[in-house]
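Only one chain comes next, encoded as structure tokens, the form predicted on its own.
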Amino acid sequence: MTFEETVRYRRSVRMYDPEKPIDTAKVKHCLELASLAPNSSNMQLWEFYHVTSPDTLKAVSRACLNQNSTETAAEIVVFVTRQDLYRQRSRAMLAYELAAIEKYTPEDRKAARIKNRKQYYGFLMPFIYTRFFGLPGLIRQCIATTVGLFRPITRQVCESDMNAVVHKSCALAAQTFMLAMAAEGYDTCPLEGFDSRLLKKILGLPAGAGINMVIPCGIRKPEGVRDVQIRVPFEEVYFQI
């Protein structure tokens, strides 16, 4: 399929055909493609839980309120946010950046570039993602408000804002996964209706993890898709300025 055909083929499928299995290796490959999705500061604060065992599929479906899409899914993928891994990912990105600078940056620019990356991944990223009962976010907001009196600055820096950033990045990966699955002729349905506490317990996730969305996978039954894809008129959402 062309890209447009892939986008138009992808639908939120709510019932899958149990007589048509899917290839687990292909689903895994689609998740590998999802890991290439753009994300904020390349922090990659996400994890993908690929559920294939019958017992776990049943448990996950129960946590998802036994919706048709999870009850009939051949496999399920749970997209998880891991803001709690920000220090680990910051260190990994700093190491990568320093190695890249050493390899590709001219000598006369290395010192400035190294200083910039150490400030960004060594200080700014740990500072911006730190959480502690809202206090770090309040401090960040005060700094942003003060600096914003003199120049443009990112103002969405409180703890809820950073949580939204992590979820937006994870959602980009989820969308990439769904398009990759569509290109394989497989179907998906992004779900936000679930018991997050129960789901985290099933997956053995720590308190700092979050559930972004649950995506059942399979091959559609005709009755699992609405005949018409309903969208508001494009003219209501498009603005050229």
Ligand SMILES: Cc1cc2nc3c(=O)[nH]c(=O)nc-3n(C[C@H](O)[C@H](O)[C@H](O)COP(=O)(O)O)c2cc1C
Given for the second form:
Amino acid sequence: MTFEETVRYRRSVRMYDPEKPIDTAKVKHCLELASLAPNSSNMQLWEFYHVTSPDTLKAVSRACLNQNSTETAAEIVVFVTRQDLYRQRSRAMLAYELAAIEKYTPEDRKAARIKNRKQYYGFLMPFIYTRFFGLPGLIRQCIATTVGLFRPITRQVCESDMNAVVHKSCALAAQTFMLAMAAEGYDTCPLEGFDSRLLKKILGLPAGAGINMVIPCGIRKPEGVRDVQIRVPFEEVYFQI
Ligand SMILES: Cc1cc2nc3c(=O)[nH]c(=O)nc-3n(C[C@H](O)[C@H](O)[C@H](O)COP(=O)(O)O)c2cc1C
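The form predicted on its own done, now the form predicted in complex with this ligand:
After this comes the whole thing, all chains and molecules, with the earlier chain placed first.
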């Protein structure tokens, strides 16, 4: 399939064919491709839970309100945000960046690059992701508003903004996954109709984790897809300026 064919093939499929199995290894590979999605500051505050065991599939489907798509799915992937891992990830990213600088950066530019990365992952990232009942977010907003009087600055820095940041990145991984699956001839359906508390319990996730999307997977039954892909007229959403 060309890229356009893949994009057009992907549809939200609500009913999968039990006679047509899918290859777990291929789904896993699609998740590896999903991990190449762009993400904010390369913090990768996401996790992918690939559910294949019948008992867990049943439990996850119940947490998804027994929607047709989860009831008939061969496998299910849960995209999870892990904002709570920000310290761990910023430490890891700093170590990877320093190793890359050592290997690829010309000697005369090394010191400046190391300083920049240490400031970014050693200070800025922990500062921007810290949460404590909204207070750090308020402080960040005050700083951004003050600096913003003099120059352009990122203003989306309060705690709910940072929650949106991790969900945005995770959703890009989810979309990359769905396109990779479509390229394999596999079907998916992104879901946000779920009981997140119950899902977190089933997956054994801590309070700081969030459920971004649940994606049932399988091979479509013809009646599992709406025949036309309805969208508002493109002219209503496209603005060339
Ligand atoms: C974030 C998100 C949440 C969604 N939640 C559900 C859901 O809970 N149940 C469902 O059947 N479809 C869900 N959908 C699928 C949309 O209804 C679907 O993408 C839309 O109708 C367009 O259809 P298409 O994907 O076939 O183009 C969701 C889609 C997205 C992106």
